[in-house]
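Take a look at this single chain, the form predicted alone, given in structure tokens.
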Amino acid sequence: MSSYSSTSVCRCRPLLGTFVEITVRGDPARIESAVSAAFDAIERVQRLMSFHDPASELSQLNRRAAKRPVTVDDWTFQVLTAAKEIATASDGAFDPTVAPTLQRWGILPSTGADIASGDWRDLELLAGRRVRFRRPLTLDLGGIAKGFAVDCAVAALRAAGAESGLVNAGGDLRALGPGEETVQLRDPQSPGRMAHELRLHEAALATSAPTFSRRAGPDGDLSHLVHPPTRAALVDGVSVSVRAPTCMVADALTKVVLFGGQLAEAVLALHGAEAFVLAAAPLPLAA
């Protein structure tokens, strides 16, 4: 039994392009140490994978790769390398470089990078961390990385003694310790209601969904979810929810469902994965 009285404690801050919120539970003398830990991984990942941050270590790969081998961050290289796999296991479904698209749409900044004409079977991972693009292309890692960076942040956590915990980026979230986390999934077609509830027990959850990102363009509407063989934007009321191990593959493969088609289920399983789909009518631009 522990000597101490346990205490929980929720902090939340702007990161990742979103609110970040922390809620632990454990040691009061430690509990705030914890939660900056965790904040300070958070950092990190945004530090080194920020696409809108013209000095990240993603900005400088994207302008650097497809000239020489670029050496990279640890953290970068793990990511780089599930996006890889992920890529080719989806045959493209999950796509690390669609950024093109959604910068002519004005959703992701001008970078001043090479004119991209690769893809994700361009992106070379080399021995000792290093980075080739073997044809100019521009990657986005905001589909994988804050899945990622979620998981940074619980083993932040864990490594400085918290007994239980959520965190949550944003809808991509991930709890640890003996207790369940009850968590709620939005309505599409009406966000303010909310359609379905699960579980959580020492897995992460993440969402996909043109929701909150729906925009009018002058050729139609347009979102940050891009269907990666015709470039086209979804926009339908749909929203697929991936319960995973981590969160960094929960991220992932709910683009992988979207987009998938029939390989989606053997992707999920081969990660251990299920997804759950609120729709009116099936996935569209499924391959």
Given for the second form:
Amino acid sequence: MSSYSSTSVCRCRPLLGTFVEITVRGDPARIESAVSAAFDAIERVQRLMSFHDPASELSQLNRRAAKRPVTVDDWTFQVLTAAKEIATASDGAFDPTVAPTLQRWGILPSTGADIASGDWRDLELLAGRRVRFRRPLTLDLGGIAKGFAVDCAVAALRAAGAESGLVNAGGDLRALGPGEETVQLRDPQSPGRMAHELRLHEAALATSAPTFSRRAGPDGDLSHLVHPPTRAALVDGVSVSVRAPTCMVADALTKVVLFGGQLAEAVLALHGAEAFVLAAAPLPLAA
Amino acid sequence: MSGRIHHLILPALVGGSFHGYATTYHTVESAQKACFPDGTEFTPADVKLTKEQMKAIEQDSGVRVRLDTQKVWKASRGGQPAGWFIVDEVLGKHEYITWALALKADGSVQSIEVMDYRETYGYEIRNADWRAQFLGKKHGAKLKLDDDIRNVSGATLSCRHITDGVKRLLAFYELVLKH
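Show the form predicted together with the partner chain, please, the one above being the form predicted alone.
Once more the chain from above appears, this time first in line as the rest of the complex follows.
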């Protein structure tokens, strides 16, 4: 048994374009340094993989990897590897190359990069953590990098000796420790209401819904969720939550469930994941 | 459909309660302690801005200056300047968020901490009048601050207003505080 009586701390910082909340229980003497280490890990992911920061590794890839292979950090390579795997398994229902559509809609900032013409198949991962684009691409690791950041923060908490904790990056969250955490799923048609409750034990949960990003565009409504094959916006009052062992996988699989049709079941099974679809009526999810 | 995708049909939009949060992450003292090393001393140094200063900050930062008073503490360690600690408010989705910006002695950002986060949700809760009818009500109130709801997974709220707040406060430092 530990000789201290544990305490808990809850902190929140604006990171990854959202509010990141970290709750930890553990040894009072070490708890503040555990929280700092967790936020440091998230800041590191932001520095490497931010779409909005022209100096990030991701931005450098987008500028240069169509011309020659670019060597990246181990963390960036891990996320790109997962992105490529899930894109392949879902036949592009998850596709990290739809950014040009979001840029055209004004949802992502313009980067002045080459005209991107390729898709996820053109992302080549080579030996020695080198990355090359077969055709010009504009990669955006937004959601999957956010999930990875949550995983890194949880690993940092664990390494710092936290007993239990929860990291929540704007709805992408992961619990660690012996207990169960209760998580509410927001009603996508009326975000003031909680529509469903889930329990998490050493697991992650991520949600995709157009609730707050939906807006009117010149040719109909837009949102940050793009159906990769047609590049159409998802604007239905639907939300998809995925519970998975890691938050990186959970976030990417929300798109597989939204857009993967019949393939979604198999990809969820491959990752030991489950999905919760909230909608007013059974949806014919895009095939 | 087999067992891995659970379809949950939402109830129709009749009645129902609207939830809000109020989470306090930090008091002024605990935020100061989180931003600066032990042994740092803080001297209150609130600043009242002139109209000209407010205008200059807006022009420099491209962000509107809403209040003419800025809560500021000067940080020092062993008699040497250690930086600045500024408490500010920005609008979240519907409610104000209190946050702190810590600056190093050279004016660069040391850290950012959210102190108080309040949020209500629901498109119906757009204006203050609508909300005011529920404030102070207990029994039967439709809007409640719910302590049971700690973790929510759902659509993401952007922290863009804090990013704008950082720009505004860096202009405030450059044009006012450092002189």
